[in-house]
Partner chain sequence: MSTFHGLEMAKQALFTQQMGLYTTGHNISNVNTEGYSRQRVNFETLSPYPSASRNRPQMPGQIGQGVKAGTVQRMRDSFLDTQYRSQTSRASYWSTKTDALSRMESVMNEISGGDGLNKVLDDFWKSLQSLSTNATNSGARDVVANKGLAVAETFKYLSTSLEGIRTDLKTQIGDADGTSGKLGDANSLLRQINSLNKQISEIEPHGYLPNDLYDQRDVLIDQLSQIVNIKVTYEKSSNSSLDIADGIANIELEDATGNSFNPAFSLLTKGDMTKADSELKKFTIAYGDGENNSISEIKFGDTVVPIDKVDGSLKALSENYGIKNGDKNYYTKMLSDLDKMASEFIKAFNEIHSSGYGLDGTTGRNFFTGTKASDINVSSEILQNTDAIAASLEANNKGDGQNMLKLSDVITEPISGLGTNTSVKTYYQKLIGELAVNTQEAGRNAKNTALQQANVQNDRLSVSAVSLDEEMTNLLKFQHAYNASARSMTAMDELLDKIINSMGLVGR
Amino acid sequence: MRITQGMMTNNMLNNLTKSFNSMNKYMDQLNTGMKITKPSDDPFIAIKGLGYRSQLVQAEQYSSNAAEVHQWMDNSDGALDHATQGLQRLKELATLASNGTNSKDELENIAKEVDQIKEDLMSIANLKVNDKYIFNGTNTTVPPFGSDGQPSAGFADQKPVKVPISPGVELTANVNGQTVFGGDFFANIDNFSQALKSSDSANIDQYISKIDTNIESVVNARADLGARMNRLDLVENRLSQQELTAKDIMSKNENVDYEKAITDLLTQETMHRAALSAGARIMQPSLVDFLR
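Output structure of the single chain, in the form predicted in complex with the partner chain:
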C-alpha cells in the first residue's frame, strides 16, 4: 500500500484523539470517583444505580422514622416511670392515712401532698415532646386534659400513632393515654384527697386497691411499650444493616476501583507519550531533507 504524509498525519491524529479520549475517561473516573459519568456509559450499571439510590434513600428514611419512634417510646417510658413513682407514693400515703391514728391536721397535710402528686400526674398526662402531646394518640395538638382537669374530646377514642419502619410495616409509637390515665384515674385521686380533707378515715382503705389498679394499668402499658421497644431495637439494627448493605452494593456498582483507574491512566499516558514521540520522529523527515 502506498503511504503518504497525509495518511500518516491522519492516522496519528486519530490515534492521538483515541488516546486522549481514553485518558479523559480515566480522568473523569478519578475525578468523580464513579465508573460511569452518564447512563449510556453502561446502561446496566446506571439503571441498577437508580434503584440502589432509591433503596438507600428509603433505608435512610426508615432509619430516621425509627429514630422518631425511639424518641416517642423513650419519652413515654420515662413519663410512665415517673407516673409509677407518683402512684407508689400515693399508695404509701393511702396506707399511712388509713391506719386511723392520724389527726385531722396530719390528714390535711397528706391531702396537700396528694394534690401535688395529682398535679404532677396531670402534667405527665399532658406531657408535650417535640411540640406534640404524646398521650393523646394522633390528636397531638390537643392536650389530653383541659385546664379544668376534664379529658378533652376524643381522648377516650384516641388513634394509635403508626410510623412506617419498612415498606408496608408500621409500628405503634405511642402509649394509649386512655388506657393509663383514662376512666376514673384522676377522679379517684380527687376523691381520695376529698376523703382526707373531710377526715373520712373509714373510706380511705378503698383507695389503696384503687391506686393499685391504676399502678397495674401503668405497669401493663409499660410492659407493652417494652415489648415494642424490643421490636424497635431489632428493626433499627436491621435498618442500619440494610443501609450499610445498600451503600455497599451501590459503591460496588458504580464507584471506581482507584487502583485500576490509576493503573489504566498511567498505561494510557505511557502509550500517549510513545505515540507522540513516534509521531514527532516520523512526521519530520522527508526526502527533501536529504537532497542537495
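To test you: the structure above is the form predicted in complex with the partner chain. What is the structure of the form predicted alone?
There are no partners or other molecules in what follows, just the one chain.
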C-alpha cells in the first residue's frame, strides 16, 4: 500500500490526540484524587463503587440507630439509678417511722419527705428525652402519669420500642414502665404517707416489704437493661468496624495511587515529546527542501 504524506500526517495527529487524552486522564486523576471522574472512564470501578457506597450508607444508618438506642438506654439507666436511691430513702424512712418511738410531729415530718420523694419518683416516671416519654412504650407523646398521679390509658399494656441495629436484627431500646412504676407503686407511697400523717405506726411495717418489692423490680429492670446495653456495645463495635472496612475498600477501589499516576504522567509526557519530535521531522520535508 502506498503511504502518502497525508496519511502519515493524519496518523501522527491521531497518535498525538491519544497521547493528549492519556495525559489529560492522568492530570484529572492527580487533580481530583480519584481514578475515574465519570462512569464511562471505567464502568467496572464505577459499579463496584456503587456497591461499596451502598454498604457504607447502610452501616452508617445502623450506627445512627444504635446511637439513638444508646441514648435511650443511658437515660433509662440513669433514671432507674435515681429511682433506686429514692426507694432506698423511703425504706430508711419506713424503718425509722416503724420503731414506735416517734411523736406525731416527727411522723408528720417524715410524711412530708415521703411526699417529696413521691413527686420526685413521679417526675422520673414521666421523664422525657428528646421530647419523648421513655417509660410509656411506643406511646412516647403521652406522659405515663397525669397530673393527678393516675396512669394514662395504655400504660399497663405498653409496647416495646424496637429499633433495627443491623439487617434483620432489632433491639428493644426502652424499659417497660409498667414493670417498674406500675401496679400499686405510687398508691403504696400514698398510703404510707397517710399512715404517717394519721400516726398509724402499727401498720407502717408493711410498707418496708412493699418498698423492698419495688426496689427489686427496679433492680431487675436495670439488670435486663444492662444486658441489652452490653449487647449494644458489641453491635456498635461491629458497625464501626464495618464502616472502616467499607471506607478502606472504597478508597482502594476509587482513590488514585499518586505515585503511579505521577509516574504514568511523566512517562506519557516523555512519549508525547518523542511523538512531537518525530512528527516535526515527518512534517518538515517539503518540495522546497528537495529543490534547495
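Throughout, rigid core stands for the largest set of C-alpha atoms superposing within 1.5 Å between the two forms. On a predicted model such as this, the values are computed, not experimentally measured, just so you know. Residue numbers count along the first chain shown, from 1.
With the core held fixed, residue 277 shows a CA shift of 2 Å or greater between these two forms.
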